[in-house]
Each structure stands twice: as structure tokens, then as C-alpha cells.
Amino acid sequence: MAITYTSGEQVEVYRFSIPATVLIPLTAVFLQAWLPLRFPFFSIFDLPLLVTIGFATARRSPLAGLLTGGLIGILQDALTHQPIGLYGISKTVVGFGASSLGIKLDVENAGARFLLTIFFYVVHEVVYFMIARGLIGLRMAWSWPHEFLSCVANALLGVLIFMLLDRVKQRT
């Protein structure tokens, strides 16, 4: 499960078809809004975050990762009761970071994807928490056991989602 450094010539950049680019994030945001209402345990997962990480690491373009994360985050914000921009900002940071890191590291194996998802889940939660508490003044509590469980659960689900995304990505 070693993460290896790759040179710029070795990096494969992928793209997604227009239907996949639109439908996969829309489905993830819809499921994120609907499933926790029917199955409360599902609120531990963040499908839009996993899709953002998957798209960003496959495309390996910081601009594309930034835009993907921002659009998915704003769409997710629109379906929550929170102020618009919380998910938008945090997923923008994750999209940019994941695509930038995808350029430098081999993120094609399951171990690297697992570790990458853990790292960016923590980044997402810290950015979200800091913006919500510091800039907006929302009262939120940080729960280490809940965050740890969410982190590991999202990383495991992320590996499965990335394998599914591998089936629809196209080599450029």
C-alpha cells in the first residue's frame, strides 16, 4: 500500500463524458439529501465529498477540481438548512487539493485511495467547522469518536465509489 511519486510524464489524466459529469454528482447530492431521511445511519456518509475526490483525482487538473468541488458543494448547500457556501467552500478546498495531489502521487490503488479519502475527509471537516464556527458563528460541537467513525466509513465507501468511477472514466 505504498504511495509512490510519479513524474509529470507518467501521470494519466482522465475525463468523464458529459452525462457522467452531470448525472453522477446530481445523483450523489440527491442521495445525500434523501437517504438520511429514510435511513438515519446514512448521515455518517458524505457522497458528494467522495464524488468530488474521485473526479478531482481522476482529472488531475487543479482548476477542474476547484470548479467540481465548488459546484457540488453549492448544490449540496442548496439542499440543506445551512447557509449557502459552507459545503461550497470546503468542497472547493478538497477538490483543489485532491487534484493537485493526484498530479504528484499514484492514486490508482485502493490503499492510496483509502488514505487519500481519510486525509481529505479530515480537511473537509476542519474547513467546514472553522467556517461554520469562525465566520458564520454557528454553534457546533466536535465529536472525535463520531468524526473517526465517519472518516473510516467514508474511506471504505470511497474505495468502492472510486472503483465504480473507474468504469466510466475515459483516457484523454
The other form holds:
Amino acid sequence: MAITYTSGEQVEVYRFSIPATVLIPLTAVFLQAWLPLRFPFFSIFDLPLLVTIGFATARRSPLAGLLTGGLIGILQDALTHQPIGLYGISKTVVGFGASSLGIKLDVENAGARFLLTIFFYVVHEVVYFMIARGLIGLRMAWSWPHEFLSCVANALLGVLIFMLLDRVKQRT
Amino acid sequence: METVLGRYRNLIVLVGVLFAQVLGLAVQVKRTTDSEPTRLIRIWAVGTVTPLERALVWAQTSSRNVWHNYFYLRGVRAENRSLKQQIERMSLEQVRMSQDADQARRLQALLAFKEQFISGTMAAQVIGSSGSELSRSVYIDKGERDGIKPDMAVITADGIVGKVLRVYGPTSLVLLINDQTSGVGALLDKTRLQGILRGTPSGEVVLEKVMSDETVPAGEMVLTSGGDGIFPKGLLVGRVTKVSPGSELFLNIRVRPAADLSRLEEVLVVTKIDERQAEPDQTGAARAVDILAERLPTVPSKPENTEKGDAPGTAAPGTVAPTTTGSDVKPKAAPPEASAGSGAPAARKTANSSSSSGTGSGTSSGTGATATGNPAMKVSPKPVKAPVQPKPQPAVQDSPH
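Alt. form predicted together with the partner chain, vs. the form predicted on its own above:
What follows is the entire complex, opening with the chain shown before.
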């Protein structure tokens, strides 16, 4: 559970192979679109967000983080009927933030990952809410119980997904 | 300068990427029109994701079909029996309703009323969703190649589902009625109050623009009004679940959709809607006249009948017809079973001889029609109207049954 500050030299930087870089986000977006049809409760999860955080914290490169987040978000936007950029902007911010924080903190243990996911889930929702309401003019309903439940559920799933990502990441 | 750029490189890139996306959003919001072409990025994304979904749905459906059609047949016999009973009940109801419908058509024709008919539908399978709670939409496995066009209505047997929003080659995006950007013209079944059906951010459906001084009971059915130009009038939308005072002068009416929008599998896309003026159904009257004509005795040519006239009651047409169609002679000549078309030899022979005379099967339609299920006889027993009846036919009126 301990979140410890680390120096730049202590931080491990990982990379992902090209197939993993392409296929994992695609699979996440695909499952996000397909699973809620069969299991409606699954719509509270945001798999692309979890993959964005997972990639960003492992690579620890803000540039790679923001670009990965942006691309995943735009892909997610393209499947909706809303303007492209809502998820794109939110996930760009999350990708940048997660990778920047990954440099400063040790995010290798499950507790740290749990808290990190909660934090960035809230950031993602706030940014999304502001853009959707401020720029697009969508009617948005902010429900604290729903957000809290989603937050915890995503954080739990995030811990599992990060463990899976640990298996495919490669040390540089 | 170089050091500043190098030091804040990440931040500068972040601001640049965000700025580009915000700019893109602003452009999209400003240019959003119905005629806007689909963006290439959407085509790529849909083209990447939907083939996987389609394959997965196909595999799932195939395995389910194999299981249900070949292995899991428990209870089919009982289900079949209950369905047959249901069909019988519904047949009786249909007779009653067809009479009401005829009457309604006649009245509509008097008023030069134009009706909308769904004359073409296409079954489609739901293969995926948008994956976002703020975009309640699904993808179906039919697209431009199959003749799907934007703004076509999408329904299920239970009720309406939504409308086609975007069309790609092999798939289409369907906007559900519980999305907050959707709007459907709707009316309440009994009170006939009209309103606009909208989705809420939380995925519920509400009926808006109904004045607060109106009384709307919970449980009332909500139907499409046809005012939106997408859904034909009279399709079931759902039922009112809760009514409360809303903002301003309107009621807040919550509606539970009849179709289960969270578990959609198969839908029907309405590909063609015809609008035509209602016409009174002429078939009932025509049938009655036909039946009456068939019951009337004919004047067949003599030689033919004299040759055939060896059986009792069929010797001469003039005597045959009254005998077989229920004259006062008939009950004596033929047993009751024969007149009901049960297959007594004499009666059968008589029927054959009558039909061969070119006047139609006098016996079979006149007496055996009910037994054989002729719809003309079932649906229009009353049309045996006095003006059409010829005078010298007391035997026709005095039907054996």
C-alpha cells in the first residue's frame, strides 16, 4: 500500500512490443463496446482508461503517455455518435498525468495502483464532464454514488489489468 | 531558448495536442448537420472493431442455435400445445377485431384519412454498442450494402428501439430512444395527449411537453404519434411509470420502454413506410355476394345433367340445388352428416356435380364452408343481405344449419 518517492535512477522504465501496443488498446476498445451488450453492468467499467493508465505508468514517458491516451480516446470517440475529442482530451490528460506521476512514484505494488486508478478515474470524469458540458452543451448528470461505485470497480479491475500488462512489458 | 523548449517540451506537446483536439471539437460542434459526411476516422474505427464483433456474435448465435435446435428440446411439446391454444384464442379475437377494423376503415375513408403502413422491414442483429454511457447507441449488422439509410426506424416485436443514425458499408449505428440526444413524437393511448419522448443522461426515458394541468395515470401506454416523420403512428413505446410535477408548466412523465434496450439482440429496421388513404374493405361484401351466388340454384344445360342424374337428389339441377343447399326437401333426402360435408357418398357426389356445373361448389361453400374453414363464411356471416337475395329462394334463407 505504500507509495514511495523514488529518484530518477531508481525508476524502472518499460516498453511494450509493437503487437502489444496495437492489440491491447484495440482489444480494450472492442471489449468495451461488446461486453455491455451481454452484461449491462459492465458499462460502469472503462477498459480503455485502465489500459491508458497501465501503459503510461509502465513507460513513464509523458510524451508516449499523452499520445497513447489521445489515440485510445479518439478511437473510443469514433465509436460513439458524440463529437470526436471528448474521450480524446480526457485520456490525453490522464496519459500525461499518469506517466508524469509514474516517474515520481513507485507504482509497482497493488495498493499504489489501486489509489492511482481511483485518482485518475476521477480526473478523467471531471475533465470529460467539463468538456461535455462546457464545449458540447450536453446535459450531464453527476451522481456521486454512481461515480464512487465506478471508481472502486475500475480500481479493482485496474489492479488485475496492470498485473496482466506486467506480463507483456519488457525492460528497456 | 533551446533550453526552455527542451525543459518544457512535454508540457508544450501536451498543450499543443489538447489545443488541436479542442479546436477539432469546436469545428465539429459548429458544423454538425444531418448532411455531414461521416468522418474517415469513424469509418476506420468502425471498420476495425465491428468485424470482430460480427464474428463473435456469429459464433455465439451459431453455438446457441445448435444447442437450442438440436439438443435442448425439453418442453417443446408442452410449449407447442400452449401455443396452439393461444392461436385458437387469438383466431376468435381476430374475427371480432376484423369487424372493428372494417368499421374503422369505413369511417377513415369517409374522412379521407391517410394511414401509414409499415410495408417493408429488415431483420438485423445487434453486434456491438458505443461503449459509452453518454452515447446510448448500438451497431447492427446491416448497412448501406443492405439498403439501410439514415433515419430509418428500428423496432422490435415489443416496441420501438431507435433510429438509424449513421450508415457504414456493412453496419449501421442506431441511436436508442433513451439517449439524451434522441427525440420521438409520442402520444398517450387513452388521453391522446401528445408530447416528445426524450432520453436522460442516466438512460431513462421521459415524455416531455405535456401540460401540468393534465391528468396522466401511471401504467398508461405510450405510442408513437407519427409526428417525427420517422416512426409510423401507433407503435408501442412503453408505459408510464411515474408522473410528477416538472419544471415550468409541464409534467415530468417517466416511461418504461416496452423493448428491453439493455439486452437487444435482434431488431427490425423499417425500410419502407407506405402512406395511403384508407379504403373500406370490399372483400367482405364481395365474398357475401359470391357466397350467395354460389348458393343460388343455377340453370345448367340439360344434356349434361340428364346424363349425370342417376344418383338420388342429383337427377336434375333444378332439384339438386335445393336439395343440397338446404331446401325443405333436403333434410329428408340426406342425413345431417352429409350436409355438413362429412363425406356421405350422396352428398359428396352432389357437391362434385354442382361444382362441375360451373357455378362454384354450391354445397361445399354453402354448407361445408364453415366446416372446411372458408374465411369468407367465418368473417362475414351477416353479409347475406336482403337486397341481394333473390325472391324465389326461400330455400337459401332456410339454411340447413
